[in-house]
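For reference, the chain that follows is the form predicted on its own, supplied as structure tokens.
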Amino acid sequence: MDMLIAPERLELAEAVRDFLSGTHGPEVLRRLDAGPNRDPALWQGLVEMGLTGLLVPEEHGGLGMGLLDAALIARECGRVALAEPLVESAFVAVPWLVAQGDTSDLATIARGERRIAPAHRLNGAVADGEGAALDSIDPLRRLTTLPADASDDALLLDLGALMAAAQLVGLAEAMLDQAVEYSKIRTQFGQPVGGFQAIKHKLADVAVALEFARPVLWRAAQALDDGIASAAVHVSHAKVAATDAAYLAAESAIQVHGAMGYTYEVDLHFWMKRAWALGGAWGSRAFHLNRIDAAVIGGPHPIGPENTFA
């Protein structure tokens, strides 16, 4: 089985990531945080790329591409911590919409006329929807009051736990990257802080992390695309392990930084306050981990040398 990402796809994302990094730098995330947090011309941007309508059917006027292609750009989204509601609308509630049957909004979603806020009752609010407003720890994050007909179907939450999981591994490589210039920067006992074995030692960590979780996030959207029966124990072993990952990349970068990683003077709370947000929404931590100790001890998908390739 060939487990390479196909080059296309890495193009697309890369064509993301360089448009991103252009238009949503810390200097806008500051903007938009004393500001009304949304700007009409990012969206639009978006809209321009073609990423609103990227899992839209092409008869409905979208890319009609798959989750993996999603997760990419998602995980683009992550690095630059996207205020924009473009993953919920256009990656978790367009694929339900169609997995539904329900086609009546597609094509104006795909054209950014209007943006879909997915409510699933494990969340207990609504990112960007319509409701009365709530507390978030993540300033750019808005949420609503969940409302009474809020869905509990198991695909919507796979999607938007696969998805959630997308954005914490960019985040988490996001966090990486600074606390990598930081500690090249930062100096102590007359020598840049990254030259110490321990600081080295930490980041590695970090990267490590990602390396583990990078692979297993990409078969989850896989095999959600293509329906498989363990398709869920995937996307919370994906979940699992991106947001130990950026837990563990806050955790460090704050730590790297010193003192004034907690400060809002430094850029990084942008990403960690995103990255404490996700790992709640879409199920917890806890409740992912309950999931997979259900499929594999005693459930249908065991594990063991025996099972490997059944």
Second form
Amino acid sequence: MDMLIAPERLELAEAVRDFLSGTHGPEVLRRLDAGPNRDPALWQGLVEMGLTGLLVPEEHGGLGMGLLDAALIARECGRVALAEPLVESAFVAVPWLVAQGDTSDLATIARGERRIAPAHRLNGAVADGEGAALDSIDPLRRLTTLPADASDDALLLDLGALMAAAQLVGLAEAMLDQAVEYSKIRTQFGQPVGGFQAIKHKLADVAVALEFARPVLWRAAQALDDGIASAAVHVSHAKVAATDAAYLAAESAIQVHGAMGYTYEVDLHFWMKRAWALGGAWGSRAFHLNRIDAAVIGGPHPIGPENTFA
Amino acid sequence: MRLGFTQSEEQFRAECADWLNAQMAGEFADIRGITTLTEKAERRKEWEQHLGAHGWSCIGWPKEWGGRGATLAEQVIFAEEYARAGVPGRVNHIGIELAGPTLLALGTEEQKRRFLPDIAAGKTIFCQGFSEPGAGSDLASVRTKARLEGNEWVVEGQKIWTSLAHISDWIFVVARSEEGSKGPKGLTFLMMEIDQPGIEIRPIKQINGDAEFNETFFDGARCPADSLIGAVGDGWRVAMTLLSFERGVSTLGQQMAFRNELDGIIAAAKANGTASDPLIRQRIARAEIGLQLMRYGAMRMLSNTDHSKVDGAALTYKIQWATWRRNLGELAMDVLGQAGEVTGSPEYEWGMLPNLFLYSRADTIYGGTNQIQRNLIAERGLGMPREPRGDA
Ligand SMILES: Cc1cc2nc3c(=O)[nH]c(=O)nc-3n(C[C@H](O)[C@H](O)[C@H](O)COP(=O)(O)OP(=O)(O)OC[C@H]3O[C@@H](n4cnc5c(N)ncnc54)[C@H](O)[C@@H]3O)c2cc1C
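To test you: the structure above is the form predicted on its own. What is the structure of the form predicted in complex with its partner chain?
Let's see the whole complex now, leading with the same chain.
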């Protein structure tokens, strides 16, 4: 047993973090919001990092990496509230196509020339699809109506939920960072508000929620990659824990910011809105909790001490 | 304790409902069901005037000032029917619920004559100039300055988060009138006309894209020397009196609006099948209980006419409703699932619920944050040691 992620796997994610923090700061979010939402130059940067081909097998021109690597990077995408549809195309659609043996588009996807908007019937809409535009709560999500041929494939749902969970963890981390920073600079009653225990405890609770969400997420990614029978339950657990953490992070971060957090002028809203959108996508918490309880109570999921860490 | 309403009260209810429904079906059908504070502001000012003209604006006020001298029960009934009929919120909320009652309590006869009939008639819309960039929770640290120059006050400084300042006629301002004073001392409560060269208003966009609140800049803004409530230097006490009205009868009308929101969520849950989910069902049940708790709490608070003692129920009311509604917003999102992401399209069936969610994010912030409310409950209600309070 080894619950740690090998350092070399973390290296790529760290490189992506550096790249994104340099090229995708809040000013980019504001620029995209004021304009057409998508930017070919940003997309090209992701392509050049090899991210569009991360999960494409090497024989089709990709890096042939695994879902855990992709989840680590999806978390980084959440951290910067990335607007480009990298995660759904490259980390959800690609492994699904691979699993189905449908390799025809993989090379063009890896080269960044083609993007797939995975449509699942559980979702009421598709991100970056071809249908009519819908207004999303998130100004940087391009939401479109669900096509008639949307899939109801179970693996697609699990991949979507897993990658949404990974982004939610990154979003929550970023919101926590912003709240901590703000609590140090905003003074009231002659002291930084972060000095009040009420504020400290609030943000400490977010840190706790995140600490518990992360290992569950990595576990789910590995389980899905390994194709084990209980993978879907692990994915549901990850989606619930990550959504809990992200909702709590958003609620706490806006509270710590006071009225500032309720404005469009403070960037926090971009992260909160992505979190609120992804919380409902690929199965709400209610949906995933139902999957867990159905598996655990009289379902196929083995319980008892010998299975606790299985 | 007397529960339920008398026959004549029920008659009054029917009268309210008839009149409100007739207006919403007729002349004012275009504003029915609006849930934002800013939409169709001009029409809603006309609505204020219409209410005033028919004596329905401030029914709890004495007759001589434009009210009906309505009993508490009647005010409750009117507030309920108002929300039930789908009438949008009052754009002169600050005037009727805060400025008016403060003037009734602390204003001079001359001031009452000057302001109350016009507030009741919907001709004077007020906004609230308390918060500043450096003075939010710590309201006593306001820095906006007022000095007497001849028979006028001259005001310099900045307020922020001034809701609806852009459609208001008057603003009340807590300003530092004593040079070098600190904290709650040396403040004066002024009433200023907004339409003057010394006042500039800039909108602030909020997370849902609407711009309900504003920055308000004072650069040599003026008002007559007697345009103040209470004495010079007594502004803190006046401000605190005003804030105590924030938990008045309006809270009951607010609860009826909450009722409508919860009903909307229940309807959505039934329509999309989540109503068969035990977790969602239980949260709906809890929301229902919470709503009833607030209702009884508010009724008890309002029935209590002895305000000389610290009222535990009054202290807890703000955090109670704010937290309840914040949770309600989250319940709406969980009921909707991914549909909760879709906003803004009027054709979209549940489009108002994501907006409810966004609005409810501010409830635990304005009018005293949840943290400040807890401090008040602990310190004033329970007599626990005070938090450090800077130099105030
Ligand atoms: C929608 C909306 C409408 C508003 N309308 C008006 C209006 O019309 N007029 C007006 O004057 N104001 C208005 N306000 C302002 C409102 O009153 C303030 O936002 C509120 O008082 C909090 O101040 P702040 O935003 O500066 O937060 P801050 O005071 O900066 O607080 C930041 C964080 O620190 C916490 N904190 C501060 N002090 C303590 C403490 N002692 N102990 C523990 N925690 C603490 C707070 O709880 C919060 O979480 C409005 C605000 C909103 C959101």
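This is a predicted model, so every value here is computed, not measured. Positions refer to the first chain, counted from 1. Heads up, when I say rigid core I mean the largest set of C-alphas that superpose within 1.5 Å between the two forms.
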(request) For residue 299, decide whether the Cα shift between these two forms is 2 Å or greater, given a superposition on the rigid core. (result) no
